[in-house]
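Take a look at this single chain, the form predicted on its own, given in structure tokens.
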Amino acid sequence: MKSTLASLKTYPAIPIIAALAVAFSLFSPYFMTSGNIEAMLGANAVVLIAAIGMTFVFLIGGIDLSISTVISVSAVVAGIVMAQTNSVPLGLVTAVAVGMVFGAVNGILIGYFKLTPFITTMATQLIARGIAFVLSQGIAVKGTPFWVLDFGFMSWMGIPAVTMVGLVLVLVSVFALGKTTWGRQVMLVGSNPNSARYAGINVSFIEFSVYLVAGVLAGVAGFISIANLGNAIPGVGDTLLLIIIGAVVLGGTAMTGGEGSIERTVLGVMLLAILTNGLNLVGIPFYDQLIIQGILIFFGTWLAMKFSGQRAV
């Protein structure tokens, strides 16, 4: 009993995932098929990568409203570069560089100039969206090299290559958060910034570095979106922001900082992926799905607060 409660406290999304998996398996014979699972993993690779970055931001008590549109602008700029040069490495470097620039801008304004994260990232969100649509003229950027298209269809032991990228980033992030001085400082800054300052931690730098990391991951997610969709789509990230935030919250990471983990976020992404996929399979209309997702976020947030002692926000 104690071990079960301990697991719920650490990973509050597990019982919801289990219940959804059982329910959808009963209602749809296709849910547990290898093809459906592979498709579900590939479709959520972009969300997984971006959600890692949002987790770091939440852990310091911040928020990044620009992360979804940075995905879009990174994809568009990388798509244009690859279309003109046919160079995949240059496209990847470009996507990461664009994400890094936006992450650095957020980090400098929030970490060093102490601007409000909500307003700051809302402004960069608008800038990123505008740049994406101006450069692409509102249409998909074509001319993606075939290697990128092939990569989007590759899989290994039933796991899509794009998902493998996300899993590698998960492992790196888990190590960075749990085994490095920087990770421990991130947790302390999120728990109590004043205590962190008294302990000699450069809080401004930690805040800057977290937003920088989130920007870089958004850039990687933008590049992966090209592999997923075949072209760079200027509005690819427009519908992802609430999904990314929802996945992190449902996983059990507190928006108030200092409570959560990358592993929890992986479970949160899995939960929303199963929910969306299962509802589609059983034929639930899109707008009805939104209602169900909203109710689930309420319930998941309550469950996370109950078992992990989070504060309401």
Given for the second form:
Amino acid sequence: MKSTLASLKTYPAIPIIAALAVAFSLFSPYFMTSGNIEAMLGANAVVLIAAIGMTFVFLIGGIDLSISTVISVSAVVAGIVMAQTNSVPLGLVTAVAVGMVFGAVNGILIGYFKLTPFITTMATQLIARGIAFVLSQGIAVKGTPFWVLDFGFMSWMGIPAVTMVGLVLVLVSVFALGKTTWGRQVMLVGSNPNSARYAGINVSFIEFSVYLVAGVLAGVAGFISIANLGNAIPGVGDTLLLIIIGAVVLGGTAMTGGEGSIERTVLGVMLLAILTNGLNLVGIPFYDQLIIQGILIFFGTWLAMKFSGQRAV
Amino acid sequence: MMMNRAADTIAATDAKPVLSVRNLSKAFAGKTVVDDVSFDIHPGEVIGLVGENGAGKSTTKNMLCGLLQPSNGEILVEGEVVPHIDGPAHGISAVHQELSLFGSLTVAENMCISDLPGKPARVDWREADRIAREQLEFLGIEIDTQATIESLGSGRQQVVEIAKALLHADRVLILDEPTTSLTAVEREKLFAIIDTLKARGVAIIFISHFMEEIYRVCDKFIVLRDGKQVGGGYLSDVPQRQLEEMMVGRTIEDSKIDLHPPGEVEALRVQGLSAIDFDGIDFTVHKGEILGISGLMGAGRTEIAEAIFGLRAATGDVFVKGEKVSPITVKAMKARGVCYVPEDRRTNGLFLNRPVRENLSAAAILNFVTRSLRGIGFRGEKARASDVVRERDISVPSIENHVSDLSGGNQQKVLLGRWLSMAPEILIFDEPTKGVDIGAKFDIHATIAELARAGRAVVIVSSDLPELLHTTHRLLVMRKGHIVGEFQREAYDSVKIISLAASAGNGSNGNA
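Alternate state requested, the form predicted in complex with its partner chain (shown: the form predicted on its own):
The complete assembly is shown below, putting the previous chain first.
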């Protein structure tokens, strides 16, 4: 009993996921089929990868509003490079490099120049969106190599390849956060940046590196979006911002820093994935879904607060 | 009531006291911070409330202005027992150390903010201006009611705060350290206003560190020490030296412990260290020596400690074991075995929502773990953290508990444990026993003495003078950013030290 309570405290999303899964399988016979689960996993790979980056940012008490449009601009630039060269590795490297540049700009401005994360990343969000539309002239970039399209359809034991990429990144991130000095310093800076500075931790570098990592992950997510959709779409990430933030928050990572984990975010992504998928199956229209998602975020945040008993502010 | 000790010491005059307190006490979570305070104050009288930092002055003030409910004792307003002070109803107002003005609003708006004339949707600003003007005129102060607060100097802001306070409650005025941010001229003006208020029959409770001010302004005094009222009466009967002795309490003899004689080898030398908050600081600490830095709040002590540790920009040189450190950064200082335990452990020391284990290993992770790959793995951390918990005698159910679950004393021990795990050779402590209970205080003092005996150099910055007298070999006295005195343990004289640190007369002219 006590361990159940302890795990609820760590993973407040679990009861909601369980309730939703039970409800949707009662309402729709298709919900629990392997085909539906595979589709659900594939469709959320981009969100999962981007949400890992957002989790790191939340853990240091920051926010990165540019993740969504950095996904778009990375996809567009990588799409153009691949269309010209037909080289998939070069496309991947380009997507990562574009993400890294945006992450570095955010990181330098926030970590070293001490600008506020909200304003800084709002500005880079605009810039990234602008570049994506200027370079693509507002239309999907054609000429994606066939290998990338094939990769989008590949799956192994019912798990799509794009989701596999996400899971590998989850494992690497869990390791980085839990088993390295860097990960420990991320948690400490998030818990109290003053104390971190007094303890001799290089707070500016930690902040810089976290935004850099978030940028890189957004770049990877951009590349994955090409595999998912077949083309680089200039607005592909733009609408994902609130879903990414919602997934991290519902997973139980605090916006105030120093509390949360990658594992929680995985559950948060699952929760929103199940919700969207289930509501679609049941036949609820898109805009009605938004209302339900919003209410669920209230409820999930309240539940997280209640179980952890710490974030009651 | 007739036999009351304090009532005897402060003789009642013929008039009825406007405010009386009897055996006032306050305890927080079982810890008594104010114990048995009693006094009477009559119209037109000024009582000085004196005591060292942490003596209970602020708590007493907060009970008198209704912010805190006393745990025990009686409060009488005009001879009537009241269950709880209600400032406006009882005519009692307070001006706190931190001003409560809105910088971008005008003087008139600020003065009337808590009771604006007119209707909520249609405030009568003209009437507000008239009220403010009348009040300032009544007090004989010339300030433009339409000026914004931020355009005024701190002296005038203070006066506006007082005028505002007296607008709704003008029988008893409590002033908490009103002169800390004022220049000598502004201070004189404030004293003139206090004299005016006195003549108008306002009773004033004046809280201050500065002896000169107490003697300049007050008729009577109450001395608090460790929460207890240890003296009171008319200032005319008591010379300054005697008052200071009451404040400091313990004579030096009964508070000294045996310290091992310090070594001769230089450990830390500071030369010509200067910044905005301090100027031309020179001192040397030897191996095995405990050096105290005393002074009032705002004297620049913490700023110096932070500058030495590389947390604050400063010019001048710092030498560790004879070798000049350049540039002075936290990293460079840690690498040379210097550590700094900050004053405000919740703000600058601890990671409250992280486990005790992580708090312990935060400064020297490599001393906690065994690693085969650089930067990766935490093998051994738990065992080492448990050892530190045992060594430092920290009482906590598990090393995985959040550090916020611990008491103040145990939190301080965690912080101490963190830095001692670095095996430091030079330790700088800032207020090492602030807000900890007596038992933890004793443990921390013993630890410091033990560190010195083992050859470490220690610097202690503290507002708690008895603590410094008790634990140090040598003492520097600071005032307004300068070192103004140095004492060897044999020559410790608390009264001399206090008057050196507090004599505002000399300090205000900015002597070098």
